[in-house]
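Only one chain is given next, in structure tokens, and it is the form predicted alone.
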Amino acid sequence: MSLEKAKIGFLEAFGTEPAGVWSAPGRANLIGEHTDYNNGFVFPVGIDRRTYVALSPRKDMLCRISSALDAKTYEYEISKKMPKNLDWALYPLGVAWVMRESAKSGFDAYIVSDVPVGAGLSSSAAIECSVATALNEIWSAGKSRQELALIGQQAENEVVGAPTGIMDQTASMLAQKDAAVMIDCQSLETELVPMGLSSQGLVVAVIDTRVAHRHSDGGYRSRRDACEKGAKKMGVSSLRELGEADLPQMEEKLDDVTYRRCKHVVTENRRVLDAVESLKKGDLARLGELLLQSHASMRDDFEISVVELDTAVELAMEVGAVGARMTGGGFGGAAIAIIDESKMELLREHCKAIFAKKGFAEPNVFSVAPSEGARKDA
């Protein structure tokens, strides 16, 4: 279990028992991509996938940062300018960063996670949140969960350099058992929807094509600078003010490139309410036809699909998913479909059966259960 393995992995690391385990989990996006930092709409679902991260404080300012992700300890004075060769112990760093004007003290850290690197499930945010929960209680800086989130934004934005939205760490803090959480990313509000699934015998399942991908990398951000170039030629301050009846307007006055990368946004926003309202009112058909409408837009207007993420859908589809679509950023990581839970195994050893023919990678198939935010386990 990940909780033990994490107070074994710090005793072994620092010789001493920690003060406590706290934990976070990754975040399935069931739809809404690409919308959070254009201020609109997602819905998204933390997963039973966690991260968490046994913690100390020490007597002095200095961070140590351990995992079972390497052999290596990463350190960090709060009083320093932050250091960039951290590899990924910038994520929980860059919290301690962020938040060190509560700092009252160092702290030592070891790291354990189950939710996948580079698949699209916000491995990072699971790290970022846990560890801000952790220095929270231990400092008594007394920030909501709200606040937390937003900690957790700043430091993959300033300190990571990846310029991802709200979205993730708003999950990760606030999800609920069977619920999705659907979030006003412009006025941060947010309303847990329950989704019932495990009622019908569903689960939301995951297609981990393996093809790992990172924020940071161009891709990420030549999307996010074609949304915010389509905003500034349209007159508004995000691509959130404007409907698909300005659509024709778009584009009008937009370059090809820029129009589509705009119109996937704007009519995702409108999926997004789409699907809470299909959720509501038990709807599960609707819901699947905006999921296999959501993939076909980032795959043709937003274009961040590569051919293993549209193998997957496919597959699931052929299944008999109840709909399906990539989640997370795009280029490569995974993709989700709600499917009966009697029928997971022939999902597995279809996308297996095909990603081997067509000479890709093995994907990780597996089911996640809509969980709950972080929280204090030890």
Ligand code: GLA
Given for the second form:
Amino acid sequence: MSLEKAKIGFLEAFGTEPAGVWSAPGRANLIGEHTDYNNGFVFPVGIDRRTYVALSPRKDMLCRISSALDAKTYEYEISKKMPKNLDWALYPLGVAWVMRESAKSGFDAYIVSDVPVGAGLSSSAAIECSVATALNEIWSAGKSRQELALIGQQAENEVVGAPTGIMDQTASMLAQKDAAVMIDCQSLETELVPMGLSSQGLVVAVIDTRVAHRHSDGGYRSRRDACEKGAKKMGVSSLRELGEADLPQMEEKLDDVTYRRCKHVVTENRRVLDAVESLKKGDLARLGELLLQSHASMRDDFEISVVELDTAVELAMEVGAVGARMTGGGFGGAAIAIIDESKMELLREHCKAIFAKKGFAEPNVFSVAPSEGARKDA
Ligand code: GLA
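Just the form predicted alone so far, so send over the form predicted together with the ligand.
Next comes the full complex, this chain leading.
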């Protein structure tokens, strides 16, 4: 559907057929939050909600981009300065800016996305990775998937101005069907771990609270600053170098807030490794416990949850989820739960009813299937 919409949108916007259509998925992080920029471990899945980009090279160096999101066409000319007021087009045009040295031409592009915006499911990485994959091909840039992930991150850091880590783009580039990707954010090595949920009748549910968030705002940056401050005080180059055995010493040396921020990261790294082991062994009960511990750590120590996310986690457990936690950068967005597929309807109704009772916005509850990373579709 979205693939066709991208082709039709391109035809309407630019009057010709696109040279090709490429896509990349959003991601849901199973566990490992705010560990990526601390050189730690993360364990996300690519989801079956994708961003499609229909694209053709041009004869000049102009890059034009439009989408189903609004009626505007945004432009950037390669080797010139990035214009202001690009809105969402900063993400795709930022990728073109980062890749400008490989550019052989400009391009026309039309974007259609199934990834909900502001839900903590990396709609931005899905745009960056689909566009980076398309440009890699039309410019014969020869970049690897890992390099394209780094290009997406660079666009986000330097052009959009969000100080985010490498998890989202790596997941969007390297994810596989029915698997989670364990990423070592220090070495950038990845390991695919089969999920095997469907054989047990389980799914990954997403409860999008519809509380919007942005990572270019203060909360994300201040958490990152606290981690860097803690690492510096402890005399290490990143929190990756510390383990749970260091916690007493960290408590002594760091002020209370910095300690709790760093404690989250140190314990979360261990939880990711435990989660990978649990999934490999098929010990889903243990995986569920780890998800809940991760959520508690983000709520109490890292302080990036909101009451809607805490409620979503509680409600998922009330209807019998194996485990649940907020996913993504926090301050809004979505929670995930591992739950029996037959309980999805109950989860949806329970969340709707209790959110309404509490005066929250109506949540969007759906399941996602672990899906493959960026690819060429047509
Ligand atoms: C956002 C960022 C990621 C990561 C998560 C938190 O999604 O883009 O790099 O830091 O938040 O785990």
